[in-house]
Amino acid sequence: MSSYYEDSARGRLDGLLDPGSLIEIVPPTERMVSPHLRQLDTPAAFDDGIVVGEGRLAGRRVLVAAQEGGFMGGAVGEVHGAKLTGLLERALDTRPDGVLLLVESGGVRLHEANAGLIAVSEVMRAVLAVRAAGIPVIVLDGGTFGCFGGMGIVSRLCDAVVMSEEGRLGLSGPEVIETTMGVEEFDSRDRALVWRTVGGKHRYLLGEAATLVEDDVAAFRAAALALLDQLSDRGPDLSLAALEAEHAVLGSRLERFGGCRDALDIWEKLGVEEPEKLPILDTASFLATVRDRRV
């Protein structure tokens, strides 16, 4: 087993790919670095945090995308953001198989401000774009980091998301969230606390996450393949009534569950027995406790 957790941007794309058939655009070599950081005496990277490419995934041709946590968490500048747009346009134009994007990003680079606002927003309409064009995109979240701020919309937008258990994914990250209205509100030095409200089996409860896998590399490359199978065959549906519909289902939830102050007490409405014995589960106990316990 290779923690996908503790593996790196492009370990966890040498694990899920097929053997050597990675081939990266715009790679480190090519010096493309972040001008905004250089003019605040800040340090960059090559690869300004992220690898794109394409390769294949079981014989698929895909593109991927793979943000580095180890870098400025993730964040999104102007550089980042436009390599990732880069190769969602890409994907309309060669037509692969579907498109994986390994997020892990606390949101967008306050070093850059409104040019990384700007970048996030491009990523959003790109998504989109793709998923019009009937091609799957897939994201994958189980990084040190989590998904938080633009980068947690993107992943929403997305047709699918595959989470781990250490997976996190929102909005407002925890320190954020604590900042602005307090630690009463949100302790973010609670981890429990943090894992129960944006983690991945919370998010698969709420059926924010399609599926739930173990911290394994291997996991994750099945569960891009099944979903892969699974979007291919029916496709996308972008119109009003599915929009409505899917504003019916959130408003419905926060009827059902607005009241509620702490993950375990939705845990409880959704007629979970024991729901404080949730968090110390394996995946596969988890899963199996749940059934017919989703949103």
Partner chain sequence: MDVTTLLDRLFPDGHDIAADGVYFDGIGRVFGTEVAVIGTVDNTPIGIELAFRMAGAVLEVVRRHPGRPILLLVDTQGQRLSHRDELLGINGYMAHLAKCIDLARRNGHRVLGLVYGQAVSGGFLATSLLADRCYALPDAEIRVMNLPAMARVTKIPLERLTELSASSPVFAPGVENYRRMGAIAALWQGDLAACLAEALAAPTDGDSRRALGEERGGRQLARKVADRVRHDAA
The other form holds:
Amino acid sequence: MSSYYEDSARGRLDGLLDPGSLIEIVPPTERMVSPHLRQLDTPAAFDDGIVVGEGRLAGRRVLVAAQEGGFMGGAVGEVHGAKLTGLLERALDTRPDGVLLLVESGGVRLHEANAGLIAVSEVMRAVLAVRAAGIPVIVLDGGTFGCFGGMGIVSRLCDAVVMSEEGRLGLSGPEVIETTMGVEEFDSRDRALVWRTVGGKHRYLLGEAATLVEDDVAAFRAAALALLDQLSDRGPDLSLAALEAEHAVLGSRLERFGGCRDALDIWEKLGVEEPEKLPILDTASFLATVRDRRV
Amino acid sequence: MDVTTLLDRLFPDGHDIAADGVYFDGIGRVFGTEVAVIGTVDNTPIGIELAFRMAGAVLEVVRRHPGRPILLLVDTQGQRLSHRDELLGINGYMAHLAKCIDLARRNGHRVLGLVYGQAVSGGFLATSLLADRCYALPDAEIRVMNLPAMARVTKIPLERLTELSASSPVFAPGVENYRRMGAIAALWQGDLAACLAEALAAPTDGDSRRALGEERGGRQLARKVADRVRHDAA
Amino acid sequence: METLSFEYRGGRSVASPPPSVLVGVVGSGNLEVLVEPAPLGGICRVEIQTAAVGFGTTWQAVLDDVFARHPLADVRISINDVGATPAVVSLRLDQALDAFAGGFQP
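Show the same protein again, this time as the form predicted together with its partner chain rather than the form predicted alone.
Time for the whole complex; same chain goes first.
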């Protein structure tokens, strides 16, 4: 076992891809650093916190991007976002078997907030363009900093999200909600509350995550490969019919669970017998317990 | 500008728009073209219900009125900050709205955004920033975070941020900053109906915001870096 | 922010060095070290960007020790630092230079 949660972006790519297959584009030696951080007395990183490149996954040709949460929480700035957009647009030209996004991000980088926000919207349009061209985009979310803000939206634009229990996926992070709305709205230091609200198990039960895996780089690899093969058979679907179906799913989620105040209420409505036990189950027992209980 | 005045100035040929709380939609007519209008008022936070409702309205236009242009008039202080919305997956609702807008564009609907009040963060990302082109009124406000809050979070002194924002468009709120960075195609002033008609007639050619930002000097690296990553030999 | 630069002479070139080695992450109390071969006429050059201002002598001492352990020539070492302790700096540099000189891969 090699923990995905604790690994770096580069470490995750090493374990995920076929050995030696990663070819990085605009690597750290290019020193394509953020032009905005220095004036704010903030150190830059040689890769601006994201690795992009080409590689192989069990022989399949993939484009990959991996955000480094250790650098400014994986936040998206001008260069970081442009690397991601450029990679996605590269897929339009090279038509790989899929694009893998190893997300780990608090969202927009405040030090360059306007550039970051615009960059995220460019990423959003690029993701949808790639999918519309028939190329699947798969998200892996299991890093220390989770996936929030604009990247939380980006993740749900993709074909599928693979999460571990430790992964987190949302829009506004618990700290942001607590700071703005007060601790009674969301207590960000209540770890159990945070995990059952935005953690992998709940996202899987809601159908926001397609696959739940153990916190193991090899498990993420296997899940990404399975999804890639599954998606290469049917391809991404962004048709009116597909979005109307998604609309119906989201509408019934609102109707069924709109009045729920805690994940436990939702899990109970899903028919899970002892919902309060779900957080303590290991991944395998959890998956066995909730089989046929997901949305 | 209040929304009634705005609609009258945008659609001198008349409009048929119904409001329901902070949400409104309907049709406006400008120089013989019918435009679907979807929007919000009162700087409203966008939560899951509102995102869902706007997505439904976009889908309805695509289904029932193929090709009809869509104008987004979304006035928002950003996504709703709530535990319950996170619990239900608000990011998925925002993404769904974005997908619907993108679907409209791919199906030949011209999609325009006009920021007339506020546009902030997630509420902006999932709506007007996904339009073919986004415009703004000069007195509108666009931001991620105001400077005092930014100073608290980044631990950079407010005086320093204020000083830098005089010369750099990169972090301070303001429509002019977003124009310089390419996200706002133009500011609309004077004859708003003429501005709208011109925007409806303008050709669209993919996402040109990086090139605009470079041309206007607000984002020097985005286009260059994205092009390199797209085209460099691996 | 402070920019520091150091040069060392008298080291040996690595016969067939990798194109580059990157170790570490630019995060609080941490640093990234990028090592590249460079035609510097026998010099080992270290360039540092650090968030912690006023620690030039500490860097000098740490780098003197590192160079004593890894006497390399024609090498460019670039560092982005967020206030790492001398122990962390030494560890990262050892990892990077071991990898560069053909030791273990971190």
